[in-house]
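The data below hold one chain only, encoded as structure tokens and taken in the form predicted alone.
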Amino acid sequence: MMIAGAASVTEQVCRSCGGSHIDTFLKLGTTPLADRLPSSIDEGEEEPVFPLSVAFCGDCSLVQITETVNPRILFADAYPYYSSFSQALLRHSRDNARDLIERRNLDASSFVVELASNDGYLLKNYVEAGIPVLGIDPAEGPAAAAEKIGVPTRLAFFSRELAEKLRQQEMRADVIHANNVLAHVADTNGFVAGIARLLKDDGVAVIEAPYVEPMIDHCEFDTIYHEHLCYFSVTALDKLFRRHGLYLNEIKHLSIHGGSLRLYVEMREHVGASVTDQIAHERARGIDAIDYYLDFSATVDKLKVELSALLHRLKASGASIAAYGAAAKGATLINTVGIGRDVIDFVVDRNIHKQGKHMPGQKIPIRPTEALLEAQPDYVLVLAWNFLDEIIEQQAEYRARGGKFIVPVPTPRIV
């Protein structure tokens, strides 16, 4: 649990089950923040460090990081996340709304909330189809561009509290929505506590959340930031729904984030295959002990070595290198394997707010994508792998130039 006005809190039990037997199966040493980005290159501006280490709870399967920031920090102060700078992601949001719609037969008397809704991406779907909603996000800049696009949002983290005080105003809600969310709150517990508070007795919440599995049968280990505290299997999400008389009643695999789950929780009880069926699955593979992860840390490393080399000889040979995607797995990446302006040249990234600042630790320069064309490099690092396809799609031109792509997971390569 966090404490008030402290940076950070080294957690000596599970965020979840509150049990201790906890094991640290990765360490990645000292980071900074993935989304603070430096204004300038000037080598006397501090930027803020953390240990960075994943642990596997033996109580209730829940992998997590061990040290929590506090949210103040790492979100509601300038924070550079936009979601409608992707493409690929306001077409899976649309698809979701829509989906939705349909299926829950939402209309005007409906009502429909979304937790760290962000600028608007997802809810302004509803809005154009006449769905009263709520936005709840703490971060102002987001949040005003939603407001902007008229999706009405309110400037507060969620929590059990601001639900009973909604619910106390009859805004209880048909559908809430909470993408990539679940796995960012220090209070893993009071947030679905507050989730069982706001959502109607016949309404659903609609999660999405990136999936332990692929992240470590792929090395995905650069989705791995203070951001993100817990990282979800099926068998740990119904062991915390439970705890709050919520019942996870259904799920899709997603191939977004590299790989994400679409939980669909309720309050009442009907569980379908595609929930025992992932548990027993999950329960075959191991993934519910903690031998599962014991190899993902040499696998890190033999990544990290192979990335560096790779990007070493081609730097040695002439080449030059940009990247693509001031993401905060991108922060991870380049910090963890030591990738500094001695190598790559600088960052391209969509999202005007994140142009001419640098990014954290190796304080690489970040530039509008048009950088790509006006430099032409020879090689590009896609730190943002997971819009691999979009970002290949839109940058058509530079490849028929000769430009060629490196993606760093789950082995480096070029394409």
Ligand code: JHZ
The other form holds:
Amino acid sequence: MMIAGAASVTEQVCRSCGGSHIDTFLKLGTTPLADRLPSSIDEGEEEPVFPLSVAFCGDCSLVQITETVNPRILFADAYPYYSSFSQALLRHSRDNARDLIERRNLDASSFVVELASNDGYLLKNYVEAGIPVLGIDPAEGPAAAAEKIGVPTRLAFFSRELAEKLRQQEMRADVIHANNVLAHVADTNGFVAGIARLLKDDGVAVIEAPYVEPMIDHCEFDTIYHEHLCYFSVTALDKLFRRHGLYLNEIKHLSIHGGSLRLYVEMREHVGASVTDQIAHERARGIDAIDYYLDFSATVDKLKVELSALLHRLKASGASIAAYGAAAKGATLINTVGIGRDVIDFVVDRNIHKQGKHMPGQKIPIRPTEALLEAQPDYVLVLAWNFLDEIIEQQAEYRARGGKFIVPVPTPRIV
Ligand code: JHZ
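Return the structure block for the form predicted in complex with the ligand; the form predicted alone was the one displayed.
Below, the chain from earlier opens the complete complex, with every other chain and molecule after it.
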């Protein structure tokens, strides 16, 4: 994990346990960075590309990509992801905060920290309830947006060292949130060690991460990109936390992001049935062994061929096609399948920070969602398929006028 000034490094050992039995089972070629959106088609900027290969660790079962791109490149100033553009995510976050306030009796004397707090989408619920919070996030734009709505935010990457500093300043948390960030961190162990340092003895870390089982079973291969270094199973997580004196005591299954886990991690060991049952389930299904992953490459290839054939068939019949959601996963999809401007006229996205820019690699222009009704393309490829229900509801008028959606995973279909 030595990265310092290098643009990227190829890992030779497991990023969690350090074991050397890592076997690559999927190669997606080289792809551009999924959240680095070119501002013009022909500005001549060379987009950096990096290898994207996925491996399984035979020692601790962790699924991981083998290339680590320097986080300063990945999460640069123009990082365009803002959590608050999905109503479903905002509801999901509010319910999570309310549940914890009640379960843990949080009040004005409590302290809640969120690692990768983005634009304050979650912590604002605690602020509204009068509970002191601190957000930590390295991306300037989202952090500034959080400050603006009253969520105190420290502009930094969370690490063992930062946790130490905060602890020296008498800061220890009753609750630490870390949503969709554990998989993003190059120093996996340093991050978890930091959580252990910052947590009060009776505190809880509530961590959300996409789950590897639905990723494999539903062919969600587009969720693989350089920001996502790890694809967690409960087996691998349990080992990771124990290494740092933390215990994964409870899990919940969430439908968000194509299937995620919410992990409840504490200093005290009282592992519940939700965890032991899931580890037994993973053993029974073989999720803790390489064989489970060996067909994935062929399944991904099949999907790529089918999607490409469908889009080209529609195009050849004279149909116009746009796409919905300039999602990071969309960048993987269009670049690995090879979907360019000859097929997709434009991509729409609600996020004002993405509008006017272009999809990585293929440089398809990104427009506001209103462009769908203005152009009324015959089909819309849903790149943000994880928010399909929300998008369908919001785009009722587009459908009423005869528009159709193409959903790419688990197998391409028209709805
Ligand atoms: P979305 C994100 O990945 C970011 P992405 C990150 N890489 C991560 O780890 C995963 O989540 C878990 C837009 N949209 O969130 C907003 C609309 O326009 O699925 C987004 O640009 N209208 C840190 O980027 C995109 O779609 C809508 O109604 O792959 C969705 O991106 C909705 C609901 C979304 O994931």
